[in-house]
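Encoded as structure tokens, the following chain is the form predicted alone, with no partner shown.
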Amino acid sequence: MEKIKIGFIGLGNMGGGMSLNIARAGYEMVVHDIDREAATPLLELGAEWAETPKQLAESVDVIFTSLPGPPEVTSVSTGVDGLIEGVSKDSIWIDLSTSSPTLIRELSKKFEDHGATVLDAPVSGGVKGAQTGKLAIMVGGNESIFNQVKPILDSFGDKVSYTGSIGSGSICKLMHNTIGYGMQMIISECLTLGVKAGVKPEELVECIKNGSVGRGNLLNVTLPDTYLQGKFDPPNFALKLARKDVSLALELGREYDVPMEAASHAYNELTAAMNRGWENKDSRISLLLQEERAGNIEVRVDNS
């Protein structure tokens, strides 16, 4: 894979940084963007310019796209002068966009009819991560093709994960982002309440950063030791104590007229779990209620 030619479409905030890191790793490149000026840094490094996605696909072995979303992915891949018109047998298309899992699965089948392979590989780490090569890359598709192109992915990402069949990378990225935005909601509730109740923002944020939440214990320690193992006894922190804490926070919110929608939902979940007779179990047992609502889906991770 060392002497292959790489095409890159979408040279914006994310794609610009990723493509430059690929070029700096020594790969020969062909690039395209709706704004030719965005390609200037790459052209100065010796990259070639392609007038259309089709032209780019005709001249490279591996194609990367970094686009805003499903409409752009569809247009670039199967629109007029799209990638599908230029790919050949053994072509590999890797879509780095945060897009629809269903769409990439449909497109993968169409590209297979032309002998090409598709991987979905959305990234996380922001613009700075794209510039510095500090990105998480979540890759779905054929595993042998993933192993073949991994050295290229390593040139712009420091945490590259194979996630399973086509579309699974996009699923992981969507779940990751939605967790982040959900966390933002309850963080904003607690920060506004804390400040209104009399704590300075600097001190409040510092305390949260220094505590279990700020240290990342939930995903790295607590959930792996309890919920992800299906182990709730003996409790790490009892359900009845967790509900007491959230109840006190909601009482404070009422006192200071601060709406606490996300916290109220958490309280309702803990209360429903209490009504199952789980008060002395680990508080994470309340998460089983969502498993039931999802159709008795069990989320368990083997740590052996």
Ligand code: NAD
Contents of the next structure:
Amino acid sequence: MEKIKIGFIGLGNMGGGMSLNIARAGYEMVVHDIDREAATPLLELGAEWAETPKQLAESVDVIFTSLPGPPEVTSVSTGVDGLIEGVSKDSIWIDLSTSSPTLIRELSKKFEDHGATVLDAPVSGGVKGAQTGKLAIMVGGNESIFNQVKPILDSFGDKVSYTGSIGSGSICKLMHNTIGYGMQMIISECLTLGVKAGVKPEELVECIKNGSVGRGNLLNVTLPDTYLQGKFDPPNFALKLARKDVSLALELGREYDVPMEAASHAYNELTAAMNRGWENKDSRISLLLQEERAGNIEVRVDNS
Ligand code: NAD
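Can I get the form predicted together with this ligand as well, since the one above is the form predicted alone?
In what comes next, the whole complex appears, and the chain from above leads the way.
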């Protein structure tokens, strides 16, 4: 693997750190960005400069891109002097951008016609993670190609997962980020209400960090023990008790004039589940309502 030549396009906040870690692992590199200055640290480490994505693709075995989003991914890959004009049989293009699963599936077909393979491999861990090599990388596409390039991925990520066919990495990443932003919304509701109702911000944040939310129990313990197994009996925490808690929080919100949109949504969901006669089941049974709305999609994980 050591002799492999690597191209990297998009040397910004994320790409800058990731490409430097690849270079530090000893791979020979060719780089490109619309902002040539962004390449300075790489060029100082001995990387070559390519004038266009096409030129870069012609001179390397594996190409990485870390671009803002779908328009840039499209123009770099299939625009004028794009990657597709420079790839050959056995070229591998790995897109690290957070982009559209449908787009990468379409681009993958076009590259296949030139004998090249595409993997989508978005990352999570932020700029600091990109600098320190502490990134999750979610990789979709041909599994044997994934195994072939895994040592390169390991040079800039510490949690590398194979997620399935092309596009699946992007799907995982979009679901991951949307969970984060949804959680952020309800966190801000509860922090503003808690502070307005009289708790010091530092005390409130500390209590939330120390509780099961802050310990990450939802993803690591509670959902795996209940919802992900479809197991709601006997209850760990009964639905009627969960609804009582959210109801009390909404009462407090009314008392202190704090709008609680996300919490009201959660309350309505728990109430609809109560109306199914599930009050004495585990509270996570309410998640079955969304499975029904999604078209009877079952999310079960066999952790035996
Ligand atoms: P950025 O804007 O800092 O970097 C993008 C780089 O691409 C820039 O250097 C820019 O000059 C270059 N570029 C743009 N268009 C180009 C083109 N047509 N040809 C060549 N180079 C071009 O963005 P970023 O924060 O590094 O994010 C990159 C990707 O990683 C995005 O898809 C983002 O959603 C994702 N991401 C970002 C973070 C984060 O915390 N910043 C975390 C995880 C994932």
